[in-house]
Each structure stands twice: as structure tokens, then as C-alpha cells.
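Heads up, the chain below is alone and in the form predicted alone; it's given as C-alpha cells.
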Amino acid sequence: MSQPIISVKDLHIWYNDFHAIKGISIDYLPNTINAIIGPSGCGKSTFVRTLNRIHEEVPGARAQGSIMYMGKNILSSEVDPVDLRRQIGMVFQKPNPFPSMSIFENTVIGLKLQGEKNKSKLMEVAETCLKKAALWDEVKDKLNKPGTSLSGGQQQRLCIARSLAVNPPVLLMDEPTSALDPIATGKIEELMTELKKEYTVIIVTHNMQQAARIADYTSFFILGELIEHGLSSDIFTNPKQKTTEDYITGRFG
């Protein structure tokens, strides 16, 4: 088996006095998709952000234990939060192009960021990483236009390309497709599918089914705390907890 890209041990968050994440451990593998779910408020989106210290931008907050990726804590204040970003990428619920910019520049903003000034460098990137998010073929002859021209999957498929640019290892993605309709939500799945071949994606889901269709391994969160990790064959057809059981059937939550 191969080695953990990102490895949690007992990981605590706090915002202020509130415990929100209780004591999690966690491998995710190179490669996969890995699914959160759980009920809403129970942690998911806190701990996702933690893995890349996005968690810090809220006033307040503070973690202790150990996230190891490419052999460091990245919870150290030896660690650069901003190179960190580069190396782990985010796409969040609500698309979020920037909007004075075009699709060409909502592309390669990352690598102009970092001193790439390299014209044909760029366009032979922004046109790699737009192949990879699916959006190429749609949008080749409009990349001067707005990137809040598009609609909101192709939106959504932008900021993925956008995160692509910098080549993360790791793609974390906090709901991606809640805000989309059934066709969008179905392109961006496939998109992950594909995305696995070369990076470790981990993503936050209320969509059971959409954690069953596409993910490798699921967790399953409540009240900050992890109470199942497993694959997803067995999350959600021989849960180990009851708790599990309960949830995936509807029984609460």
C-alpha cells in the first residue's frame, strides 16, 4: 500500500472557547477521492479548511496536533501558509472567479503571482489545465471574455483550472456542486474522476449519493468528531457503527 500524501493525528481545532474539531486521525492516500459527510454544522467544512490553514483567516482560531504532508507539520509556524496554498489547492461552494478578469487571466493569476511573465508559457498552460477541468472545448473562443460570463458550472470548472495552474498535489473541495443543477453537478464528477489519475482530491459533500458514486473512502463526521473512515463500499453498505447506519438511512440528521 502506498504511503499517506497527508496524514492527520489527533487534531483539534478551536474558534475562541468553541471545540469544533475533537481529536481526529486520518490518512488520505495519493491518488483517490475522499468524501466528508455528515450533517450540517458537524465540523466538515472546518476540518477541510484546516488541511490547508484556510482555517486561520477566522479570528479566534487555533489547532493543535499534527497534519503531516510531504513530511512536515503544516500546522508549524515554520511552515509558509501561502506555499502551503500553492501545494494544497481550494475550490469553494460558490464559484468565485475574479471578476475583472477574463477567463484567460482567471486561469494563469497563480503563476503570474509567482513571476511567470512568459506569454506562451501561460497560454500553454491555461489551455493544459482548462483540457483538464473540461472547459476548454466551451470557452477556446471567448478566453478575453469575463470569467463571470460563464454560467455557474462553467464557473465552477474555471476555478478548478484556476487551482490546477500551480499543479497542487492535493485539490481540496468544500461542496463543489451544491449550487449547481443535476448536468453541471454531473460534469464536475466526472471532472473529479478524472482529476484522481494525477492528484489527491478530498471533498466536503451533503450528496450521500454523490460521495457513493465518486469517492474512494468516506468519513463520516458529527459534532466534530470522526465516528467512521472507511471505503465507501463498505461506508455505505456494512457501516461498522450504528450511528453510520442511522445516518446514511435518513434515520436522523
The other form holds:
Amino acid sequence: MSQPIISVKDLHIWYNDFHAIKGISIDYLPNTINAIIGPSGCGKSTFVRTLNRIHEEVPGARAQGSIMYMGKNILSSEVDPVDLRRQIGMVFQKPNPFPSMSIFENTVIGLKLQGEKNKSKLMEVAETCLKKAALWDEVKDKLNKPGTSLSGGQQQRLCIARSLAVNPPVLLMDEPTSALDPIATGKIEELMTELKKEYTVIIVTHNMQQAARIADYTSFFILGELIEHGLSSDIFTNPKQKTTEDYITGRFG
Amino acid sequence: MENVVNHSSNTKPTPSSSPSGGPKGGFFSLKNQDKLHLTAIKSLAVFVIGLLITLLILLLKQAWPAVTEFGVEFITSDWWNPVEDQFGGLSFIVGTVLTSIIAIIIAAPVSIGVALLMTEVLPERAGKTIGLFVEMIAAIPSIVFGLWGLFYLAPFVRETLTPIIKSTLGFIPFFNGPSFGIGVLTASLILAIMIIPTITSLCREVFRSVPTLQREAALGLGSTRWEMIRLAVIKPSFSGIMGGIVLGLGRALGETMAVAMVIGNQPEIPKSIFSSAATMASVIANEYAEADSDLHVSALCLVGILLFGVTLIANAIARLIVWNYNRKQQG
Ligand SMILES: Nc1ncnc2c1ncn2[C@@H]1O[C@H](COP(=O)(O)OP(=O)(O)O)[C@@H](O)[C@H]1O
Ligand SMILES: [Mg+2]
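Mind sharing the form predicted in complex with its partner chain? What's above is the form predicted alone.
Next comes the full complex, and the chain you just saw is listed first.
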């Protein structure tokens, strides 16, 4: 088996005095889809947000432990969070395209931030990424319209395209389909299985069917602790822990 | 941008397409209540508009002798001589517009910067504390600003600021000339200090209303803090910032006491930023009490009407800028 791309060891996270994540260790293999499931408030968002250090934006949040990525503990002060976030992208629960930017500008803004100015290069990346996000056909005739003029599902795919444009090896997704209808959800699930050829995806979902459908590995959290982690096929058909079984069969939560 | 057939989503009907089915009939039915509110709001609106028109008509009646006597010359001539009953208001228009524009040029960047500092850089509590001080500045009466300007700002302008400006921008005639500490620059500085709280408070509200999600979107793409502020905070706030600037500009255009105390009250078009001058508001305040001739009173009323007009034009220009910006955004 290949080396893990991200290796989390004994991660603890606090919001001031509140201990939200209590010593979690997980290895993530490259080119896999990894789901995190668990009842709401168990720390799923807190956990993924720490993987690209966006948790630092919350006053009072701090993390301890190690998250090894490319041979470095990303929690250490020598890692620049700005660099890190270009490597580990994030798609949020609610679609959040920039309202003052067009579809095209939204897609390439990450590249522009890195200094890319060449118009034809930007156009090329926009097309590639919008195609990868399965949005190209729907927007190719209105690239100059505001990103917010799209429907919710399209906006979320635009946000995925925007993340892909900086070509991050790892993509974090925090309940990316929870605000979407089933058809839009289906499109994004399809897209993810496509993406794992090139990227490693870590996705938080409250939808267990979704985890079972798309994820290679699934982790189950309760109250900031990792109850079980393994192949999705094992977790959903043959869980080792009683709590996991109760949760996935709906006797819990 | 709408009306695009979209196969991927929108399986649910939009709420606006289904008419609300509230209880029908009865005087206090929802429908009648709506009507009542609408009538009340409409009559209030008519009242406010009526008040404005009445005010203007009365003022215009007072100003009429000056209008018939001087006509258009009133705004093209800067010859203001009460002794000879000759009145042209150009110098006041220039004085008002010039001091207000300089004040905005100084106050807008400072205010935007302070507002960003409060919302984006400092921890919440420190930001709130600064906000409190800013609001306290807003509560200082303008006469107090005038006194302070006369005793502290004027000497500072004369002894410190003037040499600096002359040695850097002095090659431009407008930034060179005798400086006594009282004049356009001092008035503009006072105005800037007075409108900074207004613009700052408005910008702070606008920046605060930017969702955290937008900030995280920018940071999540690997932007630095400053890039995030530019992308996610300033860019979508353009119309709000303009709104704050217009509010500040309105205050600057109409400010009377503080300006009257430090501008020198010279009814002449200023030759340099250090010259004495007068504004529309300051000349009214200074002269109306001792205006002997009816024509003088009438001319002052006409200046008042012009001030109103200038304020309206400033508002219209700002709206045009916002409208033009929004149109460009829509592509
Ligand atoms: N900004 C915050 N400040 C304080 N506590 C927080 C904050 N965000 C989340 N929490 C707490 O941390 C726990 C985990 O939250 P979260 O990670 O959002 O859970 P999930 O995503 O699994 O629903 C919850 O108990 C929540 O109340
Ligand atoms: Mg969550």
C-alpha cells in the first residue's frame, strides 16, 4: 500500500476551554475519498477545518498534536497557512462564490492571487476546471455573469471549480451537498468519484448513504472522539463497534 | 441573468410564485391591514415631500429679488460687495466644493482604514473600544471643533504643515502662497476630522455585514490577510462605502460653525490651499444678522438655495458612480 498523504496523530482541538476534538489519529491515503460521519456537534467541521488551518480564524481555537503532510507538521509555526491552503483546498457547506465577481473571475481568482496574469492561460484553466466540475456546458455562454446568478447546485460546483484551479493535491469538503437538492447532489457525487483520480478528498457528510456510495474509507466521530475508521464497505456492512452499528442503523442520534 | 432553463436544480417551486393564502374577508383581515399600512405610509411620504416643497418655495420667494436682479450672473460672478449691493456667489460655491472635496480626500481613506482595523485586524473587544471613541468624536458639537481649530489646528497648519507642503508640492502654484494658518486647508482638515466618524461608522457596519463565509472562501484559496480583505471585504462593499462617503460629504457641504471660525471669511476664490476663503454656509452665518439691505438678505437666501442644489448634485453624482459600478459588475 502507498504512503499516507496526510497523517493525523493524536489531534486535540479546543475552543477556549471547550475540548472539541479529543485525540484523533487517522491516516489518509492518496487518491481516495474519505468520509467523516457522526451526529451533529461531534466535531466533524472542527476536524476538517484544522487540516488546512482555517480553524485559526475562530478566536480562541487552538490545536495540539500532529498533522503530517509532505513531511511537515502543518500545525507547526514554520508552515505558512497561506501556502498550505493552496495545497489543501476547501469547499464549504454553503456555496460561497464571491458576489462581486463573474463566473470566470470566481473560477480563476486563486490563480490570479498567485500572480498569474496571462489571459489565455487563465481562460484555459477556467475551462479545464469548469469541465472537471461538470459545470462547463451550463455556463460556457455566460462566463461574465455574476457567480451568484447561478442556482445553488451550480454555485457549489463553481466553488469546487474555484478550488480545483489552484490544483491542490487534497480537497476538503464540509457537507458540500447539504444545501442542495437530490439532483444537484447526484452531480456532485459523480464529480467526486471523477476527482479522486487526481486528488485526495476528505468529505464531511451527515448523509450516510452518501458516504456509503462514494467513500473508500469512512470515519465515525462521536463527541470529539473517533469511534471507528475503516473501509466504507466494512463500516456500513460489518461495523466492529456497537455504537457504529446503532448509528448507521438509526438507533442512535 | 435569470430565466435560464436549468436542468440541474430547482425542482422545488419558488416561494414567490405561490400567492399567499391568508385568511380572507373581515375588516381586520391581513389584506385590509396591509392596505391600512400602505395608506399610512403613503400619506407620510406625501407629507414629507410637501414639507420639502413648501420650504423651497418660501426660500425661493425670499430669494426672488436677487434672482431677478442678478440672474445667472449670481453663480458666474465672484463679486460680493454688500456696500455696493453687488452680489455674486461663485466664490462661496468654490469654497464649499473645494473644502468638502479636500476633506473627503483626507477622510475617506482614513475612515476606511480605521473601519477595517476595527472589523478585520484587531480583536473584537479592541475594535469595539475604538468604535466607542469614534462615536464620541461624532458627538462633539461643531462649535467646539471650531474653537479647537482656531487655537490649535491653525497654528499647527501655519508652523508645521505649511513648510512640509510647500517643500513637497510647492512647485504647483495652488500649494504655494502666504499662509496665516487660517484658510482653506485648516477648514478642510477640521471638516475631515468631523466627518471621519460618520464614514467610519457606516463602513464598519458595511464590513461587518460581509459573511464570515466570504472571508473563509478567500482564505481557503490561499490568500493573505490583505488579499482576503481586498477580495472578500472591500470589493463587495463598494456601494456601501460610497454611501458612507456621500453621508460624510453631505455633512461637510453643510457644516457651518466650525468652518466659519477657521476659514477666514474672505469672499474671494482662494488662490492657494492656504488662502482665506468663505463657504456658502459660512457666509450665511456670518452676514445674515447684519444684512441691512433687502437685496443682501435675498442674496443670502439664494446662496442657501444654491447650497441645497450643490448637495443634491453631489448625491446624484455619487448615485451615478454606484449605478455605473453595479452595471459593470453585472457584466
Ligand atoms: N466557533 C466555536 N466556538 C466555540 N465552540 C464551537 C465553535 N464551533 C463549534 N463549536 C463547538 O464544537 C463542537 C463541534 O462543532 P462542529 O465541529 O461544528 O460539529 P459538526 O460539524 O460535527 O456538527 C460543538 O459542540 C460546537 O458547539
Ligand atoms: Mg459541521
